[in-house]
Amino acid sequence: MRFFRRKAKEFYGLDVGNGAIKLAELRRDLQDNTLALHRFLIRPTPPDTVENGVIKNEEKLRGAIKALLKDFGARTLTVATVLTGQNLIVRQIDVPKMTEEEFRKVLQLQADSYFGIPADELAADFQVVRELTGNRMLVLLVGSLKQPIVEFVDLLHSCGIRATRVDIEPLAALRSLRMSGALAAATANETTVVLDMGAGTSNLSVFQGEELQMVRVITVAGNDFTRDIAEAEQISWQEAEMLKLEHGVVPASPVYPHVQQTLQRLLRQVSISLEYYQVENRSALIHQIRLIGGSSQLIGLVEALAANVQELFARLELEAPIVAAGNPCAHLELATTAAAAQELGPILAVAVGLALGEVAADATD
């Protein structure tokens, strides 16, 4: 009998969003320990199937995921995943120093006071950020309603997909940028903002160093621009989507009068969030803002956000942060089968971050 040593190990990230389902495969060469994005798939989420992290039509979503799995050439798959758009409750609390096992019991008993959600309805996790003086510690809490997550994991299982971990979108997003090299490591007081613009919602996450400080779900996203164009021009959704992708939010474009109000509403909501954080944390200056997600690639959006941020920080008498697209695939090694990811990196960012989380977990096993 001959025995063969494995030459590679695969890690998978599955990002199910309102507008698209993204699957990324990272492959580590076990001989030279290199890591590459080996392949990926992006498929549209059927309309009215997922809304803000809640499954609205299980049958349609199941069919779409099974079709994606078939196109991927797999009957079963083990993935890290996320249900994009779900409202998260993020808290940082100062508590007496204790073991993680002890704090988990405390969290179970005090879930209602921390999150306003009864423990039996809550999916929560925590991370000890650092030790404080006076025998205390700072803890990051993240919570959301449990039922949508349970339903999602069960649906994946019925498709042949086993979810080893359900991550939260902000951490997967930052991980994709940090671990790929698309975003340099930050100092403890340096603040990074990641704006993940999807089809149904836009998630704005604020990190001080590597610590998640704030998450805000903004209800303005890609579908709003498409709807504006469809209603103004009285055309189909598909036609409006094509016009949106062709012209974006450039002021000189023929569709700009249709999308201008929605663009200003988005910029205003982003500015409110940035100003709130910066006024409360003047010693932790926002250094950079990175845009990811399918709608982040709208022509003219980065420029519009950069001009808006410049105006805000001039008013605050602070140096404006760098605003740019976040593209992990511009820095990861790409297999020939994944060469197209160079242009699609912002869309694949969360899926790549999920897979990178599995790489990191495997390294510590």
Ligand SMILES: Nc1ncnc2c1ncn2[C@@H]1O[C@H](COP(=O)(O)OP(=O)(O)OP(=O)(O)O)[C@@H](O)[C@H]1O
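Worth saying up front: this structure is predicted, and the values here are computed from it rather than measured. Numbering follows the first chain given and starts at 1. Each form is matched to the other, and the largest set of C-alpha atoms that superpose within 1.5 Å is called the rigid core. First, how it differs from the form predicted in complex with this ligand.
In the core-superposed comparison between these two forms, residue 137 has its Cα shifted by at least 2 Å. When the rigid core is held fixed, the Cα atom of residue 271 travels less than 2 angstroms between these two forms. In the core-superposed comparison between these two forms, residue 219 has its Cα shifted by less than 2 Å.
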Second form
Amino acid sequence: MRFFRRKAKEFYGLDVGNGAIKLAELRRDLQDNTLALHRFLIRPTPPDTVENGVIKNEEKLRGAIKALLKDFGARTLTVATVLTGQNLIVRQIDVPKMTEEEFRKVLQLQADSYFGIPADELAADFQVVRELTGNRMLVLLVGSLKQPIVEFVDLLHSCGIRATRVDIEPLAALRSLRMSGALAAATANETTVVLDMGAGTSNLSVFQGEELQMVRVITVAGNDFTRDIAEAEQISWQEAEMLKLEHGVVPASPVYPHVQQTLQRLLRQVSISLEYYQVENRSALIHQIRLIGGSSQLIGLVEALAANVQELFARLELEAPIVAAGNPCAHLELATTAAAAQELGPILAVAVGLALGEVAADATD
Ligand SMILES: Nc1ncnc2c1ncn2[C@@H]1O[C@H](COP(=O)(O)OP(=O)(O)OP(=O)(O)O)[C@@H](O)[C@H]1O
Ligand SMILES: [Mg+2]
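Show the form predicted in complex with this ligand, please, the one above being the form predicted alone.
Full complex below, order starting with the chain above.
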């Protein structure tokens, strides 16, 4: 009799965004314990189906996810997933010192006042950030409406996908950069900003080490640039999308006059968030700003943001942080079937971070 030992184990991350659906498969070789991005798929989200974490058209989304699964060659899949957008509420509160267990009970009772949402309609989690003087502690609260999450998980289930976890997008994004090595180990205690620029929203998250300090959802992202071009040139969305990919936000480009205002709006929103954080936390100097998401690949964007950040930090009389792309796939091992991911790392970052969360959970099981 011959026994066949399993040679590899797979982990999946599924990121359903406003503009694109991203699926990443990480494979761990059980013999030598190496981890590689084995396969991935990126498919456009049908227009008007997902808006800031809310499903607007179940039928269309179900169709797109089923098609993605078919293209992936799978009938069923177990994934970690995420809902991005407006409905994530992150707050820091200062409370009397207590155990985590005690605070969990307080959270149940106080949900309404902390989040403005009754406990039975809320999905919430927390993290004790640090102890404060006067026998108090600082707690980070993360909450969102339960209903959109339940609906999303049910929808996935009806497509043959089991969601083991619905993660918090900023945490998946940071994990993606850290666990892949895109953020060097030496930066582990530094203050890092991750800016995930998608199609519908740009999510700015500030971390001190691993601790999430602040989240801002900026409602300027890829779709706004496409819309600007489509309206100014009187062309279709697809044509505008192509012009956007070709020219980006480079000042000398022919589409620059169309996108300039939106770019300025985005830069201003980013500056307001950074300034707010940095003025409140002068000792936690922001060291790096990492850009992920499809729109971070707009030509000229990193440069425009870097110049803006330079200006802001000069005004604050602080050393300016490094502004750079965050590409987990430039650091992960890529199977030949996933070689193209090198170019697409910023888009895949959240999906990869979700799958890496499953790898980490498996290691502690
Ligand atoms: N090379 C590129 N240059 C500029 N923009 C790009 C490029 N590639 C993709 N994009 C833009 O990125 C967006 C899609 O990125 P992404 O998949 O990160 O968004 P999403 O996750 O679907 O959106 P959201 O996070 O808002 O829900 C689209 O607006 C698309 O036009
Ligand atoms: Mg996204």
